[in-house]
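This document opens with one chain alone, in structure tokens, the form predicted alone.
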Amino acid sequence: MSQVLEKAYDYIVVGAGSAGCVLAARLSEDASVNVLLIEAGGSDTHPDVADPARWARLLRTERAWQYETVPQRHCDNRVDRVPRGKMLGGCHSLNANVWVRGHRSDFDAWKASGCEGWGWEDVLRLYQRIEDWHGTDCELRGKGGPMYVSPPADPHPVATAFVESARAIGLPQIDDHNAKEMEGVGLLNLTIKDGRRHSVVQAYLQPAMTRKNLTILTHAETSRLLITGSRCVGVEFEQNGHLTTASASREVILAAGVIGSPCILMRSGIGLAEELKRMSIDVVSDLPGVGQNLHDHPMVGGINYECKVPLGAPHNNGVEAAMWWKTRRGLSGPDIQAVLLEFPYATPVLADRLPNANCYTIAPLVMRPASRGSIRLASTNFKDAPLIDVNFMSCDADIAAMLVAIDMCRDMGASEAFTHFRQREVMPRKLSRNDLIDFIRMSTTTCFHPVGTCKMGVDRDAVVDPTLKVRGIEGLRVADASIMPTVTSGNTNAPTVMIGEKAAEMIVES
């Protein structure tokens, strides 16, 4: 690996996240060709990295992009976090470890919706090649790839007591959710190994560093793509405050995620044309799409209980049970979920309800929100934070299915499985259906799984097109959370490590 910056590389990949990181290994492994690889923030090293139990600590430190939304004007105004990874590996180096594929109905509509070559038995194969599973042996996951998942080991006493509410209340148990069948309860597969984090930086990035034709550049941050025509053929980025710039003889690929790559696609002149000429950007192309389809899985923040013995600390992450039900019949997947917290959890508004720290949480979330929110360029300086409104709860479709999700959680918090835990329930506690619907708006936070804002597709506001290149500009993709059209039911970071796969295989084919 290298740390010169060179006068061209073959590739330039910005951002080395969950799939900036897998670009920049598959990429490297041609000998022939020289890649450089450019990430905002620093290493990785940090104690509190390493281990899975401290990552909500991460998220308030310099190794997370301090985001804030707009006043959420459907939840009571409140400005939310959406902090992001700022370093080696990205959100996968600061995230609970969490490893959820998402629904086989997930990646068929995105096929039917016109984005060939994505559809379940499509992405199966690059999940396979990216897992080495270390549980129940199943024909549908992978052994012996860079990645190692596997199910928690000594999970919480309050862990174990979520499945069996559940069970309880007609839910059935599932042994692994990414499997066969992900409806139902069970124990989450998790990216820790040896008791510490497993992220993209060991699996792909650690093992390329001995690759001479890498170049990794730290505390670089890109500010825009260079365009000449209709071409990219590099970008500008300032390191240890100086602006510099480095070009490419291939290809330019965005991996800065939901929020960077659509404001590096702003700022250089890509986007819709008459905001860009409101900010004073020439257009380069008209790209509506850029910056829009913003959505996140509204999670409620939540469901607390007071224990009646002292919890302990948490386990593994923390976070290592989880159900996904529908709340109607007809639908292709499930449309709620709800995760069991080891450690008590609320909005800043609601947070003095809280008795102490002696709480557990069942937090509920709806998988396939019908808010949709936009990303809007604050002004032209690259170190100015953009304007993010999730606009989360503008649709009532979102509420029906968070009082479904919230009354199943509360059945199950009810359950004689958490008899030996439960002291009380804290909140939201029995409130008319008027109540309930303000709770959810005081509520409502981030499950830190924005998407969608460089959404892949064939109709107008696809910014992206099935292979990932940016519509009218050569020699430029995205590939990260962005490009997903819509958000797939679970966690984010496997789709995207999946994406990093994806996009790394049709380049190479290229």
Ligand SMILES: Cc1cc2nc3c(=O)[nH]c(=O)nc-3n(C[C@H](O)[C@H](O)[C@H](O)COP(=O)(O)OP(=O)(O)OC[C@H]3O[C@@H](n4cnc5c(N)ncnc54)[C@H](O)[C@@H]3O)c2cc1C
The other form holds:
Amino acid sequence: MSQVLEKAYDYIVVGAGSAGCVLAARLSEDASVNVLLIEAGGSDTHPDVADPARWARLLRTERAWQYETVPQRHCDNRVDRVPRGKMLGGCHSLNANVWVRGHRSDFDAWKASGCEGWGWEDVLRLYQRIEDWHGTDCELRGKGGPMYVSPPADPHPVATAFVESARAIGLPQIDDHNAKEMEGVGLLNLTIKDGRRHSVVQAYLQPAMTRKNLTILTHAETSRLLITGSRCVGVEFEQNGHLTTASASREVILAAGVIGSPCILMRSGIGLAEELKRMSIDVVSDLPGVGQNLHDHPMVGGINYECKVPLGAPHNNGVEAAMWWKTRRGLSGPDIQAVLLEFPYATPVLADRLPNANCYTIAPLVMRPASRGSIRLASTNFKDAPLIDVNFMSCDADIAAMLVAIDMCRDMGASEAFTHFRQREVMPRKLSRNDLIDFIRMSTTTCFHPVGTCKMGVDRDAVVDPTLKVRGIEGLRVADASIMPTVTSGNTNAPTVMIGEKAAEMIVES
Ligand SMILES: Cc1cc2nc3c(=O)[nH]c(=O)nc-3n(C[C@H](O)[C@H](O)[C@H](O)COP(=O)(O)OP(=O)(O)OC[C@H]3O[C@@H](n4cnc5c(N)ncnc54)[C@H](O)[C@@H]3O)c2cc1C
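Please could you give me the other form, the form predicted together with the ligand, since above is the form predicted alone?
Let us now look at the entire complex, which starts with that chain.
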């Protein structure tokens, strides 16, 4: 690996996150091509990164982008935080290490919308290639791949109680949500190896660092793309306070994440023409979908229980068990999830209701939200944070799904399985429908899974085509969570790693 900038590369990958690390590692397997990986943050070497229990501590440090939403109109005008990883590994270096592939119907819906090659049968072999699964054998899982995945070692008894509580509401217990059946309640798959975080850095980037044809620049923030005519020929970035450029003879691949990628496109003149003109940016390509279609899994944080015995420290990542279910018959896959948090969790406006730290939480989520928001540039200065409007709970359908999810979670939390732990339900407790809706608006927050701002597809709003090429521009692809047309019905890291693998495969084949 080199850290010295050459004049020209075959490929430039912008952003060393969940997808970018995979891309850099896979593309540099061919010793005849030169690959440059540019990352705005620094290294991932820090005890809080390595320790899976300390992920929340990283969110207010220099290893995270400190983004916020604009006031959320349908959530009491609250401003929500939007932390994103800013270091090698991106969000996988500070996330909760939960590994969920998504439901088969998520990918089949992508394919049905025109994204040929992205159906479940297409992506399954990629997941199998990625995984090194250490749980119950199943022909659907991968063995020997770069990503160590296993059930939690020594789960916390309160997580086990959550799995037991499935019986109380007639849900099945599931051994592995990434195998045949996702619906039910079970312990989660985690990317923790020997008690330490096992991210895309350990799985993909570190093994590639011995290669001479891979250059990795850290603390290098990309400001814009260099475009000649309709071809992307390189990038401009700032390192050590100086703006510099690097050129790519084959392709630039944006993997700067759901916020970074659309912002780089817009600053480069690729986006909704009238919006770019308003910002006095020369229009290179009028692509109205750039920055649109922003959505996230809204999470109610949360149904909190005071614990009558000392809860002790969280085990592993503190998020070891989950439930997936459908709110109504006829859906192709689960539209709600709940996670058991081995700690108290409340939005700032409700935090003073918590009696002490000896609380656990059941947090319900909407998996297939209808609400859509956007990301817009606040200025042309790449140092300025954009305007992020995730527009939580702007659709009644999301409120309706959340109401069902809360009811189910409260029934699980009140069940016999929790007798040893439950002192009392602190909030929300039994409320009228209207009061519960107020509670939802006060307590909805991010589950850290925003996607969709450079949507893949074949319609007018698509930013990239199914080969992830930016429409109308040669030599440019986007490959990260921003390309998901619709969010998967589970945590978004595994699908993003899969997107990185698929992008690399398509680039190598072309
Ligand atoms: C706190 C938290 C907890 C989460 N927990 C889980 C979980 O347990 N399981 C799960 O599945 N998902 C989880 N997620 C979500 C998941 O990690 C992300 O969806 C996924 O990592 C996104 O990958 P990405 O490649 O799209 O972007 P990222 O991983 O965000 O990578 C983008 C990279 O690009 C860099 N970058 C951005 N702009 C520029 C620029 N201009 N120039 C150069 N570099 C730039 C960033 O610094 C970053 O390193 C969590 C996320 C967070 C924030």
